[in-house]
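Just the one chain here, the form predicted on its own, laid out as structure tokens.
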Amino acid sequence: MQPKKKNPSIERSFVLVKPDGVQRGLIGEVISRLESRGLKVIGLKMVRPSLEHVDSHYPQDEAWIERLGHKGFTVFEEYGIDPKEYMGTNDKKEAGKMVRKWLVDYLTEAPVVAMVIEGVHAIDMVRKIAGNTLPSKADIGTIRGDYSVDSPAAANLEGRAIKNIMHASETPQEAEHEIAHWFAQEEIFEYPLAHHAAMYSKL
């Protein structure tokens, strides 16, 4: 008998509650929307991390880097604001540079939750569940959209990331990257869950 073949569109996500998100006390809200979905919480700790731990975790290539200074900039136009007025640069990379820093800054200011996720489609299944990453337009029903009022440009103008609650995992690399930086493999734990044959067996 050949063993039976893994489905190949289960999938791992890293998932961190931010700082606000730890303060609010929305940790258990955020495991709740992602368990009644039926995803699978296989790694869970909190920590406060580092400087140098928060600087690793995000991505330090310039076209990263310059794409944070484009979101920061493309908010200002919208609004009608000079970019050099509130952030000194019309230059995109040095604009990201400093929106990059906001952000490791803002990782740092209280503990964190870090989970590793599980299930069917988990990294795009999470970040349905998250909502956009801007606040001001995520929809209602997700969980920046029904706890998050912060905005990129309220953000931008006072020198701070913009608090969103959660972070999820856009691709398959970055959540490879992710989980390995956060967690140890003995820290994740295999084990069923009793509705999935359920929710994904063949009757």
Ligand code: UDP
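With the form predicted on its own already on screen, would you show the form predicted in complex with this ligand?
The text that comes after this line covers the one chain and nothing more.
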């Protein structure tokens, strides 16, 4: 008999409750929203990461950095704000580099809670629960939409990163890198969740 293949819908994602989430007492709320969707926590710890650790958590490539700059610029355009006046540049790559530096500083300000989350389409599901990167754009009902109100126009113009409670992997490649970056093999656990029998069994 062929060995049973692992269902490809079952993915692992990496989640961080960022310093603002930890300091505002939202660790439980983040975990609870993931658990109540049926996702499984298979790794969990509080960490005070070094600058180097956070620096190599986020991508370094030019395209990612430019995308980071672009996110803020869409809001500046919408609200008629000139980035050159406040950030000293109209260049998305240059702005992205500044944001990346603020982001690394932000994540090292206080402890964070790191998690590995497993479940059906876990990467997209966790992103949906987290909501839009920019809290001012995040839907009500998402974690970022319910608990934060920051905007690039508030944060980037003040020379700091947007505080948005949590991080969540965006792609399988990101998830693979991030899980290996934060967790040792023996810190990740396999166990059955009782309610999965009701959620997924054939009647």
